[in-house]
Every structure is written in structure tokens, then in C-alpha cells.
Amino acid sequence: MENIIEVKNLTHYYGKRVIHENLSFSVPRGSIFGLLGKNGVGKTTLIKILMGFLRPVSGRCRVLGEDSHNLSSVARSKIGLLFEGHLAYEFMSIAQIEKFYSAYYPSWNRDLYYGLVDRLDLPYDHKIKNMSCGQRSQVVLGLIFAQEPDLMILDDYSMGLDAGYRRLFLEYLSEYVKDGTKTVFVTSHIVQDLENLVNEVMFLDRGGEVLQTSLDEFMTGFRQFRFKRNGSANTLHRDDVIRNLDITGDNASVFSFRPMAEVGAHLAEMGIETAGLEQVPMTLEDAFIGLTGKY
């Protein structure tokens, strides 16, 4: 299968501090891939590097077959790039922004846009900057779907959106996606939302450590056991074995891609007590956490 992003041992730093350390990953056509991880892990400056707006220390990053630092006037017309904050041109109406954007993409969907547009009942001369935050945010991403990009890349799509608006612009993706030729590289830190939209997810963590699986991977294999908590679990500490762990009132979990059989033997031989074991489901949100940890 044809790799729309690939990345090598791309490292970076700010000054002393680690960004990214010999990041490898790729994505391929068709995957809606998601990207996660707390404030500060580096997401937005990957989607920098990606997109050739920071050139990183070392390593190697082609997107649609280009130097991400190179990439073409003709590559840069095939990706839909929502970056940092629903950028647009606030002295324009709805009507010219549209007019100005169609200009520039050869594939431009004007029925996408007002699709999109249409449902905030507003007259097409409204201008841009007399809108709310939300309503902004749909208008970018209007102008995003109307360029029907090869690939779209997401910089935390949800500003600003209510759960509605959300849950429509979701359905706009899948079918989007759905042809198997239209590729989506996401950041959010709705989590949830990602759930039955991801086919791949990637996890960064402080310092540049990194996961990459496919989402049914990691939503059968990383698991949380409860159990009650003692003295003993006073003791628990991360290793190989026990990936995170979070004690809260009554009740101590550990977070693990072990079996339940494993863990328990684990703890056993950690001298802890584990009263009324037991394995507990989890949402995404709830995965992520105990990936990454709370805070």
C-alpha cells in the first residue's frame, strides 16, 4: 500500500529540550491516522515539519512522495491543512472567501463549502470577523472539504465547535474517506471523538517516546485491572510489566498490555495484595489516560 507520509529518525529539539529522537512512522492512502498526546509532546510541530514550515534537526520526511522541506506548488494544492487556531480572512464575507480560496485548487467543490456553510443561516455578504469562534471554525473547515485534498491534515479540528457541529463535520470525514483514496492525518484533544473514526493511531509522550498501532491493536491489547487497594499498593511503580498506574481512593489500577494472569502474577511477586482483581473496559479517552497518565 502507497505511503502518503513518510517519516525516518526524525529528530528535533527545542535548545536542551527533546521534541522528537529518531521518530520513524508512516501513513498510508486511504487511513484516517490519529495523532495524540498531551500539550507540549510535539504534535503541532510535527504537522510544522510535515508541512515545510520547520526544518528539523535530522532525518527524513517526504509527504506525497516530496521532501517535506521542498514540497511543490502542485503537492501543496493536494493537502488541506487546518493549522493552529481556524486561520482565515476575516475581512472577507462568506461569499468572497469562497471566491478567493476556489481560485486556487484545481478539484474545488463550491457544494461542499455551502454544504457546510449553509447551516449557519447566515446571508452570504456576512463578514468573517463579525462571526463567533465556532462559526469560523466552520467556515474553515468548509474551505477545507471544498478543496477536496488527497490529504487532509488536522491540527486540532475542534476548536470552537459545538457537540452538534461536531458530530457532522465526523460524518463529513468518514464519507470523505470512504472511496479509499483520500487520506486524514488528525490531532484532537477530544479524544473520543477519534474513536470510531481512527484506523491507525499514533501516541506521543514527553521526551519522544512513541507508539504506533493500529486502533483495534490498541484497544484489545492495552488494558486496566482493579483492584482494592492496601498497604501494599503504596509499592506499585511502573517496569516492563505495569505500563502506568493510578491509585484513587479506595481503589488502585494498574495499566498494562500484559494478561490479566500475567499482571496478577506480577503483583504476586511484588509482594502486593490484589483483592477482587479484575479487568476493567475502557473508552478511548479512558486508554489514553492510562497511557499518558493524568497530568
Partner chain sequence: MLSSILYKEWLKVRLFWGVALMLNIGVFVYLFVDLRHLFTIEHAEMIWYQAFKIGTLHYAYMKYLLVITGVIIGAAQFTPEMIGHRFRLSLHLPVRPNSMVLCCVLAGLLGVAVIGMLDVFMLYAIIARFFPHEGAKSALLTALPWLFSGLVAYLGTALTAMEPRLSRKFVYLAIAGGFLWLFYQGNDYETYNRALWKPALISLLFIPSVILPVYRYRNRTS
The other form holds:
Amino acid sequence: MENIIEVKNLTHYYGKRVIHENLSFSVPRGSIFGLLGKNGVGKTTLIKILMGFLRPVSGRCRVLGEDSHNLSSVARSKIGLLFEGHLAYEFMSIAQIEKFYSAYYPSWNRDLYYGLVDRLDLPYDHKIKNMSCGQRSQVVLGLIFAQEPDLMILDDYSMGLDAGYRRLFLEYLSEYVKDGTKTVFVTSHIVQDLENLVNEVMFLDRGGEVLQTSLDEFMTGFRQFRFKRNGSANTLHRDDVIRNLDITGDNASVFSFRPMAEVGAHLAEMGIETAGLEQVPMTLEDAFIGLTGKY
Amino acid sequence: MLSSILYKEWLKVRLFWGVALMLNIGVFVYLFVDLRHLFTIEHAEMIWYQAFKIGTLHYAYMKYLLVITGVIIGAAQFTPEMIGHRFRLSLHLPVRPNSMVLCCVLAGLLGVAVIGMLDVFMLYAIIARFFPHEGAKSALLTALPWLFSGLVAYLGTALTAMEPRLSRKFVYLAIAGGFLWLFYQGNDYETYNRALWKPALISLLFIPSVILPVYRYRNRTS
Amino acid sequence: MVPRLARYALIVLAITVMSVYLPFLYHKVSEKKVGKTQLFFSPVIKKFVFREMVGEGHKFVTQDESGNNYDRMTFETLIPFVYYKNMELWGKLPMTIDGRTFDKQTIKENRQVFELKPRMIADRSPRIQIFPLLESKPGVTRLRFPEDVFRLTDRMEFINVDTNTVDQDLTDKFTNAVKQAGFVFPARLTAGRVSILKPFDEGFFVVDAKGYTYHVKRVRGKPVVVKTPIPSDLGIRNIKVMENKKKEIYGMLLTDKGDIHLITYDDYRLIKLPIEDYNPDTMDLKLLINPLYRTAVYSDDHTIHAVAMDSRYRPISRYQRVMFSGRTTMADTVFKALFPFWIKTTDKTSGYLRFDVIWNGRPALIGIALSLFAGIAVMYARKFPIRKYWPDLAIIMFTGIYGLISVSVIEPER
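Form predicted on its own already given; the form predicted in complex with the partner chain follows:
Once more the chain from above appears, this time first in line as the rest of the complex follows.
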């Protein structure tokens, strides 16, 4: 399968702080790729690099087969880009911004834009700077959909959106990717939204640790086991088997990619009593926190 | 595509362009009132003597007018792009970044030049109302470097605004400011008649130079 | 490629700006007070004497051309026609030179000073070609400006200052008068002294299209036009009208060849001054007339020349010297070594700005070599491969310190 985004050995620092180190991943055509990670792990930085707004210290990024630092106009016209915070030209009105952008994209779909924007029930001469965050996001997403891009890059689309707008957006997005030829690269801090959307995920962690997998594989392979803790649980620590742990009151939880029997045996080996060891079902958000920790 | 960029630039600057236009017109209205007042309180032959022999420039307060205009338009054009890094929106447009920026800059230059042309017209008309046409022509030749400095002020503002690094902004500011001052070396009339073409020609280099901050903007590492 | 060119565009701009202001600042910092040498011909000892500033503060020498030093008082008594007021104070008037006796009144009446600086030459300063033609016989003691001015087009056109419109009557009157005298429009040169702070008015000297010089005056409101016998093939570049009470000389006439002629009241007869090595574009010229001698003194920044003449303008003695202020100083040498060139914007010999590149010649090689060295060091420290960034070094090679500063501050993009 053809890769729409390809990152090889990407390394980037801010000063001495490592943001990415030898990061490699790829996004195949038709996939909906979720980039997950807590604040400050470099999600936005990665997108800036992918879109050529930042020069990485080393490594190679290709988007639509072109060097991300020298994307041609043709390539850029195929990429719908949502900037963090729903950046838009604030000085334009609803109608003006549509008129402006329509000139650049050959297959501009005006109806898609107004389909979204009309729901705002605002006059077309309403200025973007006078809009709420949610209203603005609607306009920006409308513009991106109208562009009918092959690749959508959405940097934290959910920021500042209430539940209704988020739901609406997800509906549009599902519609957009329905035929399987469009690729989406998305980051969000509301992890649960992605659960029904993405089919590939990548977890970024501080210091450049990465886990890339398909959503199904992750949701089935990554497990949480709970047991009643007693004194012995104090020696519990992370290792190859125990990816993470969480102790709350009487309960202890361990997170692992291994099956229950193996984890139980491993705990026993560590001398930990595992009374009532059971697997607990997780949402994507639970799993995300399980993997990366609460803080 | 070109018209679309012009459209965007126009939306951005129209209010400030209007303000600058009113400022320019206001100054020339004042010039008219001032001269009319002068001719009512003083003998015309003395005023003409001062203008032609002594070299009094009765229109001297328009000296920095187009510089102010250039800065206003430059700031109006590029501040909204720079706040919150909205410049990325423009850079993501499916146009070559260099062409896009040159287009913006030429649009701004046009905006300044239109006001400059209007200044030329107003200056000539007002001076010719009170002095022989030789005086009006001389006023134009004298004001020409001031008008040119308006274009340099605009380009300097654009250059400085687009530059991502603060320390480098000061460098551009120093170059633009220093160059600007080259158009203010004379105190008498028509002192630039023979040499204006030299700084004017070199100042054209400010136009391609705006590519550099854009390149630097796109190639930041932080 | 394009960003590289953009960078070089900025570097050229930076170099331009620096080559104007850095030398300017250098001069501001290093410049010392220098007075020009004052040179006179002494009627007492028949030698040139001068007073020259030779150091900081008020260090002067007062010498004659043979190198004899004089104290201040003696020096002044050597040129009594200049310091006649002091002579009177010291009780030395009247005095006798060569058997002739001079009192204060005679000296005062027979002193005249004429001056021509490069800036005063018509083609070296802008001048709006609009002039007032004063009434020469106003009937009152003070001159006043008329309510009209004239321009010379294909006629002598008068414009009323109050209405800013052409005064047809006056225009016809003067146009006819000058045409009757033989004047052919358009005029090549209009020369007069526009002022009311002068003892009397001599009107204008106008050179017509054929090269003939006409003297145009307004007497009791009527045109008085004289076609002068000044030759039409003289190549007149400038006429400086003097209006001196003595009414001996109308003014000084400069030709294209650089000759100076005096236009006399003796039917406009010309007297050519016997000056040598005079360059009107760079030198100030002064003609000092006293009861015994006429001295033309002319100098640029470097050398001062003088010729002393008798009352019939025959040369008696010549002298020239390099002034102390014209000598090359340490600061000048450092300047030339530091800056390979500089842009001269203003020019004290002209009313026009210049923006000329002045090359400092060979000493600049020192500065260039040091700058190159520093440039390579900077590149090395910043890990820019010289092989790739050689154009930066080429820039330094031609522009020295300006290039060094420019390419280091506006460093290459990696």
C-alpha cells in the first residue's frame, strides 16, 4: 500500500530539549491515523515539520511523495490543513473567506462549506473575529471539506469545541472518508472521540518514545488487570511485562500487552499476591492513560 | 490566484489605507489653508522671494507623510499575518511562497504608490495655486525623494514584520531606517535632481529581499 | 537559490547604508578644527604673508612666503589695508607706503572684496528661474521688491505676484524692448543679485540664444536694455553681479574654460584675471582690492594659490602652498585603510547631492586583508564551509569592512 506520509529517523530539539528522536512511521493511503500524546510531547511540532513550517534537526519526511520541506503547490492543494486553535483570517467574513479560498482549489465544493456554515445561522457578512471558538471551527472545517483534499491534517480539531460541534464534525468526517481513498492524520486531546474514527494510532511520549499500531490491535492487545492489593503490592514496578501500574485505594491495576496468565505468573514471581486478578474492559481513553500514565 | 491575493490584501488594509488616505488629504488641506493664511498676512512678493531665493520649503511638513503612510500600510498588511503565526495559512495556499509574498508586497507598494501619486497631484495643484508653475514643479522635484522614502518605509516594515527572529528584525530595521534617511540629506529645493536615481535604483533591492525573511520563517528550527 | 539572492540583495543594501554612515561617523569622531589659511599680499614688504592654523586650539603661525615669522601685531601692520581699524587704534594712520599717504577714508573707499564659490555658479546649484526685476531708481533710499517677477521663455514674461497671472502689458513692454536691442530668445543665462539689502540695483545680465550678453534694467518702470560688447563666443558659464558702490566693476564673468573676467563700468570692457591653475568647480576665489594692489586668492581643500596684481591687473607676484589643513593626517590614512570606498552624499561645492562612490585606493588593501581574515575566522567559527560560501568572501574582498559586517550579521542560511 502506498504511504501518504513517510517519516524516517526524524530528530528534533528545541534547544537542548529532545522533542523527537529517530522517529519513524508511515501513514498509508486511506487510513485514518490518530496521533495521541499528552501535552508537550510534540504533536504540533510534528505537524509543523510535516507541513514545512519548521526545519527538523535531522531526518526525512515525505508527504504525498514529496519532501515535506519543499511541498509543491500541487501537493499543498491536495492537503487540507487545520491549524491548532482553528487559525483563520480573522479579518474576513463568512462569504469573503469562501470567495478567497475557492480561487485556489479546482474542485472546490461550495455546498459543503455552506452546508456546515449555514447551521451557524449567522449572516454571511459576519466577521470571523467576532465568532466564538466553536463557530470559527465550523467555518474552518467547512473550508477544509470544500477543498476536497486527499489528505486531511487536523491538529487538535476538538480544542474549544463543545460536544455538539464535536459530534457534528465527526459525522462529516466519517462521511468524507467513506469511500476509503482519503487519508486523515488527526491529533486530539479528547481521546474517546477517536475511538470510533481512527484505524491506526501512534502514541507519542515525552523524550521521543513511540508506539505505532492499529487501533484494533491496540484495543485487543493492551489489557488492564486489577487485583486487591495488600502490603506486597509495594514492590510492584514497571518492567518488560508490566507496562504501567496504578494503585488507587485498595485496588491495584497493571497494564500489559501480555495475556492474563502470563501477567499473573509474572506477578507471582515478583512475590505479589494477586487475589481476584481480573481483566477490566477499557475504553481508548482508559487505554491511553494506561499506556502513558495520568501525568 | 493573483486577484485572490489582492482581494485578501485589500480586505486587510482597506480600513488603514482609508485612514492613511485621509491623513494625506488632511495634511494637504492644511497646506492649502496654511498657504492661504500666509498670503493674507504677508506680501506675496516676499513669500515668493523666500520660496525662490532663500529656499523656504512651505510644504516641508509633508516630508514624512508618505513614510508614515508606508509604515501604516505595511503594519496593517503583515501584523494580522504574524499574530498567532497566521502567516502559515498563507504559506499553505497552493501557490509558491515566494510568488505569494512578492504579490502581497507589490499589492502593498501599489497601495502606497496610489496615495503617493495623489500627494503629487495635490502638491502640484496647491503650490501652483499660489506660485508660478516653476514653483510647483520644483516642489514636486523636492518632494520626490520624500515620496520614494515612503516606498522604502513600506518595504522595511514588511521585511521587519515577516522576520521570525527578533535580533534580525533590528538588523532589518537599521538597514531600512538608514536607507530611508538617504532620502533626507538635502535641506534646499531640488537638491536630489541629479542623484535621486542612484538611491532609488538601489532601493529596488528591497523588493526581492523580502524573500529572505519568508525563507527564514519556513526554515525555523524553533 | 532565490533566498540566496534575496540575502545578497539585503547585503548590498546593508553595504550601501554602511558606506554612507560609517565614514560619516568616522569623520564626526576624528575631525579636528581646521581653519583655512588666510593669505594676503603685503604692500609693505611686497611679499605674500599668511596666517595658518597648525594645531589644536588656537595654534597659529603668521609667516611670510620666505618663512619669516611675525608676531600678531607686526603681521597686521604688514597688511594695513586689511587691519586698518586696528592701525587707527594704534595711532598709525595716516600712513605712507611707497611715498603715498593713506588715511582711513581713502582706505575704506578703495577696498573691495569679490567672491566666487563653486556653489554660486549657476549650473552647480538649483535655482528656480523666476526673478524680480527691481526698480533701479526707486526715488527713495531703500530698494523694495516689485509686485511682479519675470521668467524668460520665448518672451520676457512678467507674473503678478498677487494674482499669479501674467501681466500682459509689462510682458509686451519688456519683450519688445529686449527684442529691439537684438535679443534672441530663449535665454541661456540670467544673472542678477536678488536682494533688497544692497546699495543699489544693477538689474540683470542675460545671455541670449546667440551668446550675446544684454544688460536689462527697470528704470522708472520702463525697460532699459543694453546690448553689451562682450563677445558672443566667450562661452559664458556664469556671471556674478556685484553691485559695489565704487561702480568700477559690474561683476565677475566665468567662462567654460575657467577664465575669470571682470566686467567693468567702462562700457562693459572685460579684464581677464591672470590666474593660473584655477578650477572653478572646486575652488573658492576671492579678489581683494585695496588702494595699491589687487590680489586674487583661490583655494580648494588642499592648496591655496594667489596672484598679486597692480591696479591695472598686471601680475606682480605669484604664490602657492599646501595648507596645513590640506596635509594628510593620521586620521586620513586610517580612514583610507579602514574603508575601501565611501559614498559621498553631500558636496560643499555644489547645491546638488551626489551619492558618488569615492574609492580610497591602495591603502584600503590593508583593511580588506584584515576583513578577509576576520571573515574566514567567522566562517570557521560558525562552521560554514568556505568552499560553499566563497561569494561571501568575494563580497568582503571588494567591500572590506562593510562586507565583513554585512555577511556576518546577515549570515548565510544553512
